[in-house]
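In the form predicted on its own, a lone chain appears below as structure tokens.
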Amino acid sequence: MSARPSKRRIAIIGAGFTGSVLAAHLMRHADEPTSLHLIERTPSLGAGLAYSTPNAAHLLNVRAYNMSAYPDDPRHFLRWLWAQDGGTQDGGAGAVPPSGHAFVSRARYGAYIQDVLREAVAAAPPHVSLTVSQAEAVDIASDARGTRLRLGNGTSLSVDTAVLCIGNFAPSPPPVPAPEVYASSRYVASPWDWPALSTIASDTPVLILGTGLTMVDTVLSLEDKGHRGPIIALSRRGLLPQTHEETRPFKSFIHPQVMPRTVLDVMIALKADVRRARETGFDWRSAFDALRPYHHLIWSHLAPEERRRFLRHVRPYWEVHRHRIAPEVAARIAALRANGRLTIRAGRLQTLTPVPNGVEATVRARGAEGTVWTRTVGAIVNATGTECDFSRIAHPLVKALLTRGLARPDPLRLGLDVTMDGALIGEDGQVSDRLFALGPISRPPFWEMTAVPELRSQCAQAARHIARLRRSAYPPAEPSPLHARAMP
């Protein structure tokens, strides 16, 4: 019989934000023997997606006050640019004010997320390590064994407890079929695909499809490396984010013990408090701001049919609102489409054609009259946001779990099934004690998880969860073969 190990043994694949705080808050709360293992495929941690960002005119689209790693350290974040040069708070060139409201370079946020997860581990206790692993997990599988991952490069783990932090995913093609274009360098699957991007002629036209936050960091990064051939920005109700202004504290409608139970009533008692805000002075941004905490306690409210209803009717309008850009991108976007450079579009996308000289797409205007006009571009590029619809994406660790019946994606494709907790749920509808998933990826229960200010509370709370937990039955000391359902 194997022997039982010293240590608990936990796996967190994925060391993006969601992973890297992760393991901060575990090395802060583990109080028995433990080795953590960070899995992360690329060679940088902490960036994740969002950071790695070579482009130093991406900024956050939360100001810096609202950044830091630890709730229960509002101020860590500023500490720490004020520690960096140029970011003291004396008035200088750069300068992030006592404010806070400054909106710093992505880059700069992800160097900090490596930094708060060096300090964490310098100051770890001696019972608890980590170890990270630059390989890529593929294959999992979970009995009463215990819990096995195999990775890319032909390696095993072994380990009590798993958390999946893998962020988020690339966009599916549009529901067009052109099967020509989507396999030609004319089309730009993932927005985030840098290297593609610089491929794109700097006088070529382009059809960017949504015009959300991602399709403004787009238009940046062309415009950054030189791009000045005309851009359309096209989404079926062609709306802008927001600009961030600074807000003043503001009492929320919401009283915990009497929640609204219809999105008509969120709705409407949320227009109330902007005309209440307005009416005392206030910009609206502080009525909405304010009711940033409830959020989750108001989805938790919604039963599931307003829950659809929601994402039906007033997702978009929400989350222009709820999630907006920093003045200085804000004023460039606005540059661009005064000098005709960049031009918003609503509509829907009917064909993509291969022609000549680039893609023909064929649009179908937003509106009573649906008219419909086409433009020959030279690139199109998918910035219609990430893929939460888990039976759509084919990465192996994901197919793996859903397989195996690990894991399911919610009824409303918002990610995977979990509890409150980050638990999966199973495809019996089990609960796992084993298997855990945090960040975009369990966004169902909450709705908003996405954003730093959440990220991080569920980060903090799922460390002290996960501690809590009696060490299960142990897989054995050697790696086993993954045996449960095939691979398809």
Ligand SMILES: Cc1cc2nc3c(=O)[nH]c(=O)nc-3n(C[C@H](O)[C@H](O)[C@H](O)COP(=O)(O)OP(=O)(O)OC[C@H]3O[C@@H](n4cnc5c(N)ncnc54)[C@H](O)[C@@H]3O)c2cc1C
Second form
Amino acid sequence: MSARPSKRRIAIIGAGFTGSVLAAHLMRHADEPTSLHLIERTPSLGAGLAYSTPNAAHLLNVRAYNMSAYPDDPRHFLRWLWAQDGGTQDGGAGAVPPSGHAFVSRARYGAYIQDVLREAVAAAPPHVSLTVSQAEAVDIASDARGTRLRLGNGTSLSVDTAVLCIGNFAPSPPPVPAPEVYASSRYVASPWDWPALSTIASDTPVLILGTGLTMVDTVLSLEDKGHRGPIIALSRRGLLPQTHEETRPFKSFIHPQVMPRTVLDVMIALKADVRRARETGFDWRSAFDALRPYHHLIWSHLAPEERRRFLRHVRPYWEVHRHRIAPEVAARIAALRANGRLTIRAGRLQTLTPVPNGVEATVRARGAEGTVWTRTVGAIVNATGTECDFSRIAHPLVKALLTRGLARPDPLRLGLDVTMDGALIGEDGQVSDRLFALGPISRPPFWEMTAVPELRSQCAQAARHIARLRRSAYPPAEPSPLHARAMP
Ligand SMILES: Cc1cc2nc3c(=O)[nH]c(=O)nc-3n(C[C@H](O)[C@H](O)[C@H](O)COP(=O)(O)OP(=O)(O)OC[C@H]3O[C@@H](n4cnc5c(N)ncnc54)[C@H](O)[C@@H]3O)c2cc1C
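Now that we've seen the form predicted on its own, could you pull up the form predicted together with the named molecule?
To see the whole picture, the full complex is given below, headed by that same chain.
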């Protein structure tokens, strides 16, 4: 009989913000001998999709004062910024004042998270170790005895607990049959594929599908590489993200003991807050932000049909007011619109047809019954938002989870079906005590589980919960040839 391993083994798959910050918290909270395995497919730790952009004009869409990795140390990021260089060297983003009211570059934030991880390793007690593997997790199996992971480099790993922190997925193609276009180099399937964006000819007309935050990033990327052709951004309603302005603390009408039960009640409460805010000299943003501590509670009180109603009718308006852009970014977008280089259109894409000099797009305009317009463009960028419907995600790890019945998409297709602790719910409805999912993929029970202020609290709570779990009786892995490296 094989001996039980002496240490608790926890695998964290994905080392973007969520995986890295979870690892940092687990190093603080693990009170029994623990070996943490951080598995990341890219060479960089801490950055993930959001913070690996090479463009310094891609700014955080949350002010620096609210971007600490630690909920119990809100000024941690600010201290890090000031320790670097007085907070002044930020690719043009300017100085970070004592208030922290500034939007610094996302790339810089990625460097911060890497330091968070590095500091956590340095401060870890001797009974906790962290091993980093640069590899892609491609398969997972789990039963009463434990969990096995297979990595793309052919190695495998047996652990007691596995936590999926695999982040955001690129959008699926639009619901318009155009296989020839999607297979061509004129179609950029992922708006975060910087090399593909850089191949777009600088004078060609571009159609961006989507008018949200990712469209804004795409326009800035095209601009900064010298693009001079016209850009059209299209979405059903043509709504642009609102601009940040300084907010002041404001007390919401909402009371934890009297939660609204319908979307209509939420909207009535929010509108009343906005009206009251205006009457007392506050901006609508203060009222909107005052609701933030209650988002999860409000969502948990809405029945499935009400949640569906919210997604169908309110979501687009909610997104543009909730996730706002930095004033300096908004100013660039406004200037491009004013000089006619960027046009925002509301409508529904009807067809995409390959033509000799590009792709002809046909769009039915919103509101104007029957009005259809056509443009020939040299490139199409899909910036319609991250794919959250896990039944449509083709990644092998996701497929393995679903086909083995270890996970299931939630009914509203917002992510994976998980408990409030992030425990995966299997196809049969069983809650796992060894498989967890955190970050945006765990959105279903919360709705807002996208930005750092929510994610950092989730990581802190999950670390405490996971640290308390008992070890499984899984036999130790045969000596694994895992290509691992210690933290730099
Ligand atoms: C473009 C963009 C900009 C954003 N800007 C902000 C912002 O300014 N402020 C804010 O608060 N929030 C922002 N967000 C929200 C964002 O969701 C979170 O801030 C955060 O980055 C999510 O972290 P994550 O670790 O869950 O995902 P990610 O950061 O995407 O990390 C997931 C990691 O998992 C790895 N991975 C995936 N699958 C595997 C696998 N099978 N094997 C091994 N590794 C794997 C990936 O390589 C990646 O490094 C932004 C999101 C995006 C997409």
